[in-house]
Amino acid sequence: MGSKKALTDAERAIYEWQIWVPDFGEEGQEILKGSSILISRCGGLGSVVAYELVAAGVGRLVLAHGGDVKPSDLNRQLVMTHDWIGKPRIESAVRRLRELNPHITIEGVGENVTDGNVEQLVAEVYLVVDCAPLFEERFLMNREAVRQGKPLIECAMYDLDAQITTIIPGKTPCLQCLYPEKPPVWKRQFPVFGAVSGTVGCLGAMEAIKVLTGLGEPLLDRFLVCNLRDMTFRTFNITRNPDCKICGGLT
């Protein structure tokens, strides 16, 4: 949880409707303002997570995303624009998010999460939202979040399917408990609608808000699977693997 920061009159006006939410109030908004979050990749999934957290007033976002905008990004990556094709994705993301909310701090890192930068990126924030498409990157963030004791919101989508869980090191299963090894069928490019990544992105943003402020019940020890082809939503109970090589020794 971040430290609380007092709101200005302008911020009270912006966030008025969510301040009305029971069990949240101005105190919850002050906690969001004092919080910092890392989002790995601001593509189809991460762009929506970032958009919703910026709109909600999280005080500081750190975005890590490499590469340049491509035409194929534009069906789902809502912080990318046609006029930015061929230019760095991170610049487009920061520009668009600052236009949405100039009252918060947005820091762009023009590279993806790697073994060389993951420790520092995670150390700078209170919470991590994993929106990366590749398991190599997801495993790195899981490892480092567990090592540093930082909450991790784990989101993913494929085709018309989406899934999400919330990881609290030492209390819930970590990503490596659920996937001891990289799934062999997982690819960098895959079929997806922007509306699917947007759905789980909104869920991920809400999970982050809940974890930071104590609002409601996050998906602890639970794994939500959504099939938007037939609009079924199922929640499964999950347990830690005592032999997990990442979190097995934590208590």
The other form holds:
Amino acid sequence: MGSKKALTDAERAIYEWQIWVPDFGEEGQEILKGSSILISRCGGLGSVVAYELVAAGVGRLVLAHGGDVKPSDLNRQLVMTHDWIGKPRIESAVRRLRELNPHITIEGVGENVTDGNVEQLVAEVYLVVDCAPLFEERFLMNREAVRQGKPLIECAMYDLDAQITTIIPGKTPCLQCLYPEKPPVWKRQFPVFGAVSGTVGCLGAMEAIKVLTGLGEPLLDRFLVCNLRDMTFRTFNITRNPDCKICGGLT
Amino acid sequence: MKVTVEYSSQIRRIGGVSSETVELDTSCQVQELVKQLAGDHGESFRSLIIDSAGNLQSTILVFVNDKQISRDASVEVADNDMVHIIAPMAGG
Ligand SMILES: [Zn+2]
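Right, the form predicted on its own is done, so what does the form predicted together with its partner chain look like?
To see the whole picture, the full complex is given below, headed by that same chain.
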């Protein structure tokens, strides 16, 4: 994935403690520096994915998120700030992430993913982390990531529950292998603590780092279901649907 | 034979039930068991799991232990199996 980029002494100092991680090292950091990632929406989940990837030194991050900051965003959307209520969310996100790490490139797109922009957004990056709150947007992203052969981290939450899997098009099940149609009951507004969306956001960021650098074993063909009410975390094996209308024809 | 069925997220919330253990005299298809139990916890619960034609909703994930069961697979439950019924979620 991506091309390696040599580190400066300043970067070596910033990332020193993660460079100590076995099987990651300076080479892993160079790969992250040469990588680019798209995060679809920086809400409760995407905010934390972005925070962790920015802190970890991913070279270029593209964020897509529309709308203005609302008071009800602030219990979980950690890149949104009180002083920015009523102003574009993407400006708050970019500003806060640049404060966290001025050494990387952060590109903000003030739109959610649509049929009109998804192809270009996905074309610009090596990997996508999907944090959108609607199946329409997630299906669009899944279709495009599969079409372009880009890895896609699918992470989601509801209440005190979370789910995550990592999709490698043509190798693992895609989102529509799991859910062939739009689930009829999903609603735009859902109960959420920031600590739940943040938990699965951290898992999603770690999956992205693992896929890009070859570290560890990502959740390929596996579906992690987390219940934070009783702290049960279960991993299930999942299989591709040969009749999937999105990835069924890929080998 | 004893089989435990666990419900996740929205299903658990709407049905007010997180898991139940059933005693069966004879084995049966997983899907049949799920359909049978779906009627026990109210109409909203049932309609989350069963579609208008009486089949399992295509967007509900069913696992026996850690193995995914596709809607048309023929799998019978065995003693001490754990069946997981998992609802889709897209919260971000
Ligand atoms: Zn598929």
